[in-house]
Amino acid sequence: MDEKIIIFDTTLRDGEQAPGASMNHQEKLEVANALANLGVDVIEAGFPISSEGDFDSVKSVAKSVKGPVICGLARAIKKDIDAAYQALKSAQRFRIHVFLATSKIHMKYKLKKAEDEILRLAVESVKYARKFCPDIEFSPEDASRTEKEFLFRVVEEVIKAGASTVNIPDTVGYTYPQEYGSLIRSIKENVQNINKAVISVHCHNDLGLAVANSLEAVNNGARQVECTINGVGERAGNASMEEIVMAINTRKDIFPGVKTGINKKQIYKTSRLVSKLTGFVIAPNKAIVGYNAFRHESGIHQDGVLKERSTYEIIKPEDVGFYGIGLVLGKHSGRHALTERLKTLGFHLEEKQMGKAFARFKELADKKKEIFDDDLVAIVEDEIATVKPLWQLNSFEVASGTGVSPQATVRLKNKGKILTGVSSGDGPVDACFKAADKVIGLKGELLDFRLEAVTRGKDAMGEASLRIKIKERIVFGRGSSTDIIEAALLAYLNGVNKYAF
């Protein structure tokens, strides 16, 4: 019988630490529920001591999300462990994840402590955490650069103290596959009580080797992999969950006797959700979930795929929930047809949400001859957004052209009232944003703006994504429409509404 590889997802903790990727309370809960549907084994929901907001988010996930073990991070400090317990205690199952740096460079420059003191703190923190729950994970931070003999001592002693999982992080993405696999193997061979704990790995992607290192660790005895959706995370990111899962699933010859419990058909949908909420656009050539991952332009490739898909595709798109851009519906299609197609795409909407989505679909169908799956996904993602629409777009008008100073009139709806703002700008989008600012009474500084076509054709929906700074806070917004200026305005208002809540 195949051994299960435990998938420990840290999108909500390490992933959210990526600059610009922060999510609000409701967005974190939405991602956590998606991860539960995906079938992850452990959700690291956050770092409770780090802020009141993080504490509340972890507490909400622990209370609401069923299925996975809910985990909270803590330094080897009693107040951190106390906070983690208080945030996690309402969960069906929870884990406290304690970490302490063990490499010489961290001990000398960051902690300013000797090996004996580090060992004492590690053991004491695990013993203290065990008072609150039996599921304790310990991470010797920067393990891949730690002196091996000291690492063996630390791992052995924290297992004696009660750690049931020992994580071996490649914190700065320094190691390479053969070296890292050898480290995992040497831990198995030199730590006497290692059979009493699960070996976990947590790899960063600074050298582009996070997935390769994680997979090599699996082949050398690691049975938990810590990863994130789309590989989001600090600096160059973390090991990508979808790549790890599909590599194990696809190459049974390389990974015999192991499996994951991931519902692969939920991968693409979850990937899009995380991209939408973090504002990190997925590169078209991203493995497994990129827009081009299952598309073929070369005539030779197209001919081969048409004759036999396996000539150029080692994974079926539908295996990861990717349904491409196939034409599915038109303006004469009814509510039932839309409902069934959305179910195929993995969406099960409530009656009220379905009503709004159908209205948006009909509105779009009047503008477009062809409605593609990605059009439908964009509609649904807008309708099930967790941000309350305090400010809604009523209408806008723009005067612009060569030699003309762009001017915009924007009408916004707020609590039943229609308010109007007029402004000029460097371009039509800038003018619209400034007009909206006059109505809202806030000034947003645009930090980043991107526009992409959701589907093909001249009438394709445009999806705008942006980051704006309002006072000292940076928020992300996204909006979609067949009119790119409207998409930009919707994205701007989405960001403003996030700031308001």
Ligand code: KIV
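Numbering follows the first chain given and starts at 1. Rigid core here is just the name for the largest C-alpha set that superposes within 1.5 Å across the two forms. These numbers come from a predicted model, not from an experiment. Compared with the form predicted in complex with 3-methyl-2-oxobutanoic acid (KIV):
- V404 is among the residues whose C-alpha shifts by 2 Å or more between the two forms once the rigid core is aligned.
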Given for the second form:
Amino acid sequence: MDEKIIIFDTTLRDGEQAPGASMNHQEKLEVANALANLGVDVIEAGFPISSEGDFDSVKSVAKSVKGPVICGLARAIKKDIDAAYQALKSAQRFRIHVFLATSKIHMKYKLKKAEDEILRLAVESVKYARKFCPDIEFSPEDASRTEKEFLFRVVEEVIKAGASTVNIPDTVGYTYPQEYGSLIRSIKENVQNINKAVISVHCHNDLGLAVANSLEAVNNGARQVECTINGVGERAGNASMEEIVMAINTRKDIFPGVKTGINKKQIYKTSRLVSKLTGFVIAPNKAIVGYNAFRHESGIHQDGVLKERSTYEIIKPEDVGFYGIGLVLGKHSGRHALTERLKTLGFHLEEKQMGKAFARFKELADKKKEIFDDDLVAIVEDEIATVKPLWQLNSFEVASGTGVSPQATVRLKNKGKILTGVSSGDGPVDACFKAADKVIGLKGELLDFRLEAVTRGKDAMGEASLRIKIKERIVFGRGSSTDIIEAALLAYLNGVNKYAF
Ligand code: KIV
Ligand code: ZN
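Moving on from the form predicted alone, kindly provide the form predicted in complex with 3-methyl-2-oxobutanoic acid (KIV) as a structure.
Every chain and every other molecule in the complex is listed next, the one we just looked at coming first.
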């Protein structure tokens, strides 16, 4: 029987630490539920002591998300461990993850402590955490730059103190596959009690090697991999889950005897959700989940794929839940056809949501001849979003053109009331945002703005994404429509609603 590689997802903790990737409480819950559907084994839901918001998010993930072990991060400090326990205690199964740096550079400059003191704190904190639960993970931060003999001692002592998982982070993304693989092997060979704990790996991508390093570690005995969806994370990010899972799955010859429990068909959908909520756009050439990952442009390749897919395809797109942009439905398609197509795309909507999605589909089909999968996904993602917007667009008009000073009238719905704002601006989009600001009573500073066609054709849905700064907080917003000004306004309101939530 194949041995299972534990997939420890840290999208909600290390991933969310990426500048500008922050998600609100409801969004984190949505991601946690998607991760549970994806079949991850452990969800690191946050760092409870770091803020009240993080504490609350970890608490609600612990309370409502069933299936995976829910984990919370803590420094090797009692009050952090107490906070982690308080946030996690209602989970079916939970884990406390304690970390403390062990490299010379971190001990000297950051912690200003000597080896013996670090060892004592590590052991005491693990013993303390064990009072709350049996599932304790310990991370010697910056392990890949830690003196080996000291690392072996720390790992051995924390296992004695009760750690059931020892994580070996490459915190700064400095290591190289052979080097990291041999570090993992040396831990197996030099730490006497290592068979009492699972060896975990946690790699950052500063040199673009996070996935390669994690995979080499698996081949040298690591049995837990810490990773994030789309590789989001601090600086250059963390190891990308979809790449690790698909490498293990596709190259069984290189990874004999191991498997993951990931439901691969959920990969594409989860990746899109994380991209949508964090605002981190996926590069078209990103492995596994990029828009071009399964597209063949060269005539020779197309010819080969038509004759036999495996000539140029090592993964079937549908295996990761990618069904292409194929022309699917049109004006005359019924509710049953829509339901079936959505099921294929991995969406199971409740009756009421389906009713609304169908109405939106018909509306779109009136404007647009050809409806592609991505159009459907854009509609459905709006309908199933758990964040119910405080401010909704009722209608807008905008006048602009050569030699005309742009003027916008925007009507917004808030708690059943329609409120109107009028403004001029530097362009039609600016005028709309300013009119919306007048209604809402705030001033959002636009930091960046991007507009993309979601599908093909002149009538394609446009997707606007932007970042706005409202009173020192940066929020991300996204909106789609066949009208690009409306898409921009919807994206703006999406951001405002996140702020207001
Ligand atoms: O990169 C790192 O070292 C971490 C630890 C907290 C595990 O994220
Ligand atoms: Zn990290």
